[in-house]
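What follows is one chain in structure tokens, specifically the form predicted on its own.
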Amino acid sequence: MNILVINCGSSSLKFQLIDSKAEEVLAKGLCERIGIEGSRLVYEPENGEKEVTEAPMPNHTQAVKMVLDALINEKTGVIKSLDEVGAVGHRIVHGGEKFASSTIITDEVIEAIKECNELAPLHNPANLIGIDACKENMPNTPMVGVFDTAFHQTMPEKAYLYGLPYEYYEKYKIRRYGFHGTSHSYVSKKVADILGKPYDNLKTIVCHLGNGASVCAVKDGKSVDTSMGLTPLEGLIMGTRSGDIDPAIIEFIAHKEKLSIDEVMNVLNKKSGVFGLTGKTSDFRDIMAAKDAGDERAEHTLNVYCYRVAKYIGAYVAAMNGVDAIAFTAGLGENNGYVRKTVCEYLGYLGVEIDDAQNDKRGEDIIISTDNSKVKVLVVPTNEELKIARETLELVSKN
């Protein structure tokens, strides 16, 4: 079966288009600036050239459907029609309370989703866009929901309550989420299959790394916590997003520069993190090019940021009594070394030995440790799309 996997944004859309027998990817590609002026179409079959098409896309629908002209146009195209796709999985940022798993979205589906909306505001309105969009272009075409905050559901209340008035989570829902939950599971799983190992018998530490960034304790195949929060914004240093801060900084600074809470909640989310800390970029090519060349605030970012991700690898041994193997994955995770093994210099209690040979490979699934090391260190490049294709599969096949 081919299954679409479909990740909107507000202004974007990603997919991928997957044969899932032979766990294969057949096109892919991104809609940019959905609704502004410049959209384009980035479209790459398997095997065959990268094409740009730019036209104007004023909304998802219309991107969705370019999509779908793509993959079956007569030169360029990958199927011969709409009926070789079986169904479409769609990435959902989040599932709240009512998702513990993926799903086959119905119209009560849709409603749930929607009761989600103010817990994740930027993401699950353009998720639902996509889903409409799908609808209307593929009638009658299975689709799937598969929830970021879904793997994390399995965390206890000591891990996702705040030390907050009950009556919040009582009313609001106000609690502990996680996001990269199709990622930290993706992973989690390969690290099983890599070391040889019963994944319900096996402490993984993952440290998802990229402009977004979390790390997940996942013991006996379950997150049992997990570095973002109630949103994305909670736990690493991440590429414009703070992480963790005294609550009063929010306070202390409103006063300051006379902004308002949604001002300066805009400053934790798009102007902080490394691109805060170095004032020039959120991008880690170029904070190390600007190390390298002597740049001292580019340096003492990047340790800010590998300290952050050592402490939580350190609470998160604490949270599972030990951990027998410590990934790294996402773009930043799989392709930086000097980060890892600036953060695996922290981890010397643990028995952990770096080969800096091996440690200076990327792109490939990998070993980075020694074989001395007491706890395992990988490399593992993660595959959130082939995730979603999976548990799609999984659940239209039942129906």
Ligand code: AMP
Second form
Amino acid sequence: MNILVINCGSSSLKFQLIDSKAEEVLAKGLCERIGIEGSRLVYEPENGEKEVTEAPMPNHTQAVKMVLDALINEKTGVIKSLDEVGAVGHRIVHGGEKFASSTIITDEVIEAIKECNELAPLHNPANLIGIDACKENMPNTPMVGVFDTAFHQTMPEKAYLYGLPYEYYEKYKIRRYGFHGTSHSYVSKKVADILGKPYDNLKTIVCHLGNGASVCAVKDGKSVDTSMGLTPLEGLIMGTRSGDIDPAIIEFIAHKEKLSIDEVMNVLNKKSGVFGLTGKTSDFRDIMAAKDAGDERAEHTLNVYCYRVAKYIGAYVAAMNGVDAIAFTAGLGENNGYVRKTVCEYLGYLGVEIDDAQNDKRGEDIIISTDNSKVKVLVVPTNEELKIARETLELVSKN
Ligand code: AMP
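Could the form predicted in complex with the named molecule be shown next, to go alongside the form predicted on its own?
Starting with the chain above, the whole complex follows.
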């Protein structure tokens, strides 16, 4: 069955058409600037040239229509008719406490997702627009929602409660939810497969280091703790997000800089992290180049970044009373051997030993620790779209 995977943002829509039997991407791409002047579709068929089409996309319904037209286009399409799309899998950011697993999308499910909008006001409404747009274009095609938060619903109360008045949890559901669940789930399972160990009897720490970044402790196949919280702002230092800070800093900055709470939150989300620390860039390729050219601030930024990752790993070793494997994934985790090595230098006490030659390799599932290393360290490229396609297939096949 071919599955269309949709990841819808407020003005963008990323897609992949995946042949779920062969687990191959037939075509992928994105619509940019939806509802804004200058909108365009970037479409890349398997074994074909990437093509960019500039055309007005006043709304997401139109964007989905353009994607579908591209998929069935006589010359560059990869399928003959839309009947060849068996199901659509939608990435949904926040499922609150309502969704502990993926689900077939029904009218009731849409209402339940709407109830989570307050927890992810930038993302969930956009995800819902994507569902509506697909329903309009493919009214009879089954759809599945796959939630970033669902994998973490197995966290115990001691990991998800904050030290706040309990009534805020009761009234507003303020608690740790965690994100990147699709990635953490995919990578931790892959680690078990690579090591030939049972997933339900393994302690793995997954470091998803991309522009957004989070660490997850996976014990016996279940998420038991993760670094992002109520929102994706908590935890690691990220591209532009601050990660953990003393909450009193918010009032301090507001007072000193004469900013509103919204403005301070904008600083924490968009102007902090490694972007804030370097004062220049959130892209680690630039930061590495600056460090190599002798830029001390770039070097300090990398130190602060790696130290925070190592600290979280230490915390999760304690949370699980041990660790068998540590995996790095996402843009930086997969591509930056310096960060991996620097993080692992803090973990000598665990018996972690990195094989430098292995650590220099790229773009594949690979064990980067030595044979003697007490804890296995791996690089596992994440594949959230494939995971969404797998979950979609499983649910659609059952119904
Ligand atoms: P993601 O959000 O997973 O796309 O990751 C984005 C981050 O990964 C950015 O900071 C990039 O600089 C970093 N990144 C992506 N590709 C590379 C690469 N080839 N080498 C080093 N860093 C990379």
